[in-house]
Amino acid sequence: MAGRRIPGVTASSATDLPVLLAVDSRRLAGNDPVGFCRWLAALPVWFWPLAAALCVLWPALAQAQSGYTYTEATRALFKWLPFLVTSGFLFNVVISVMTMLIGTLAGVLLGLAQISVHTPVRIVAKSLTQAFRNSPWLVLLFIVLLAFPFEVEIGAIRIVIPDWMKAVFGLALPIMANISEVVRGAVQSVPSGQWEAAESLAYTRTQTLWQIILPQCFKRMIPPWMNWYAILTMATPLCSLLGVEELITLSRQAIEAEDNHPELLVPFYTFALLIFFAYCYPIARLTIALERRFTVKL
């Protein structure tokens, strides 16, 4: 046994069929499909509490220059806290979930269109993907806000389209494009021998894709998908610029209701920072854990 050559172990294998190769991140969307979650999860647990403490020190040093003390600003925050969480942040979560749902469904279809055997379909899909991937999210939000009607009439039925739904559609466009790249990269990362083996068994392309290739891609796509959900959640405050009443918009309204004292800015926006971090940090940790679990180690 000592001098025996074992293909794939002590010598190069003649085929890549015996094993499912580890995902090649260079073929997925970007250099690192979970780069954001990797950066977020790499931050020590004490980083954000320390940052919040530093934010607290600044108004504490300056409160002597104003008649409105930092203690009163903190008391105002706690008074508005239930309203900011239930009517504000939870709405951010609803927007992110609905956007991810629509973006994922459209992204999977667009990603499969990118690997279509029909050249016109493939060119159109790639063009849409690159156009929306490289467009500023805020610009897309404003385009959708101005392009979509305020209401749609179907016979005698009048359907009102609220601003938050327009924000969902606007954010779903870049998510769709990035999920499309995740799907395309995951499919192309499957060894070509899988396609050849299915072809030798007289599988059609559709059967090969849905019964052999995509089941293998599912685990590979979960970590990048979660990474984009974390990025999307962090981007939902952009909706405040469209007048959507989410956490940042309601924070501004609460500050105005408290007579716009400058001392209110730090506690209210520090709370927004911390609650977004508290929601996204576990997602980032889970993403990294799933990436390690699903990666095949040869």
Given for the second form:
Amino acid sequence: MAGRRIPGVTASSATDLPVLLAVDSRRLAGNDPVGFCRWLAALPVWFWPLAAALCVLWPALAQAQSGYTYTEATRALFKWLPFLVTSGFLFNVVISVMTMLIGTLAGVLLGLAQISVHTPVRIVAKSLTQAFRNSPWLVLLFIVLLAFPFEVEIGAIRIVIPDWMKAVFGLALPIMANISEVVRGAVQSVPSGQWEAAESLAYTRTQTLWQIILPQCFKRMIPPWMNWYAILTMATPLCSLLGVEELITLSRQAIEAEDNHPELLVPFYTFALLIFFAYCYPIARLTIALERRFTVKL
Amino acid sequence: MNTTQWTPDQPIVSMRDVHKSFGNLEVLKGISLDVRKGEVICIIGPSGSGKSTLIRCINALNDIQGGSIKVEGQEVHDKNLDKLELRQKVGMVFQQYNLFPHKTALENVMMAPVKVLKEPKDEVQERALKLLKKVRLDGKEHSYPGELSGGQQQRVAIARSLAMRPDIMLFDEVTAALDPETVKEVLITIKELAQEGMTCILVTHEMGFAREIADHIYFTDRGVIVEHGPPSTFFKNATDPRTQEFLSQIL
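Okay, that one was the form predicted on its own. Can I see the form predicted together with its partner chain too?
After this comes the whole thing, all chains and molecules, with the earlier chain placed first.
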């Protein structure tokens, strides 16, 4: 038995009889609502020192042919580090939080429209959801960048829309569509008996939805919602293509300021990678912990 | 609406030639029955015979394709029907209890009168506490459904329905999902309700209970009422072979 692994079958140490576990079909179908966080949270804690060690050692191994040394490159990174974090990464966090706010608000509305009793509303909401869920994020970003005016006039007031704001809107579109699916899925996961019980107590559909169904879904929506936040945060460097001054843009500028030595690439970008992972890792651990807790309670 | 024409000496529920289909599957093929105020009706029959569908049509949880159902003289399947009024009159208890899991027992009972009927909260609370006491659940007011046994949950569900002060109660196989030892406590509650004069329509598999409590028993099979009568004659002198076969299997 040892060494032979069949998906869904495990053998404990006490017995060599295989035990057939319940299969989570959503996970098998590659449709895990918290898939990203499950992967990230599964990284062991020692991954972090290992990654840091690699980050330090690799440039040392791939030592420069030119006079520019690894020590100098690392020193350059540390010189730029406070700037990269406070002006760069924090901006990524701001973008991700604002995008999530807008995306969640719009997504909840769109998700509720998906379960509307009015067929036209439902069809429109479903098409919007599917369209934005299945489009490449970068394409959406460019469309918003190019389609939106850089300033709007309301009466006599002129409001300039900065690029980062457009980026927020662009990223909010796929988030909206995915949150919409989260809401629809959560509402439909409530047993139909709840609808019937409320209906037989003279609740209207709207009352049932807001007083009976949604309060029950709320908990179930939190883990997938956090999963999307982690994915979104990882996607914020896309904004650098729009010239938004976030971490990746600033790293590139810092490397240029340090005379573009190729040895700078690995420390700078590995640092960017690590800081994103380090930010999302606790989120992922929390997501999986919450998911486990809510599933057991169900 | 012509509810004023109804007087208590007329049937409180009156079904005439009711037809109901799910797609191509015809579940009810012309059901007619009358229930008088204060009567207790039991509907029995093999599974899939349309019993549950039948009582779910009475409070318009299911729509019908033909015939007429009148509750207190008011046509249930009228497009202009005030569903709030109908559902306040007709309470329903389900096999799976369907309590709201995020609310305590007391909140479950209080919610609909407060939120739907907009009655004052303290008045409703007083009534709800009395009802919970009546179904012998005093002390469990602040328990969540997940902390209660099946029988206790089902009694909360009965109290929840009664809180709307209905004239008619529908019971859809309410003991079918319960452990044998908790069935009794639920049946006692229903019996007390019936003795107080509540009009009850039950779908049940508890033959002994049906015999004891019912004023009239209807036997349905494949979407029609095969036979009906008061329990004294129904159980002894069933004439239709389908009824005889069913009773011989179950008794």
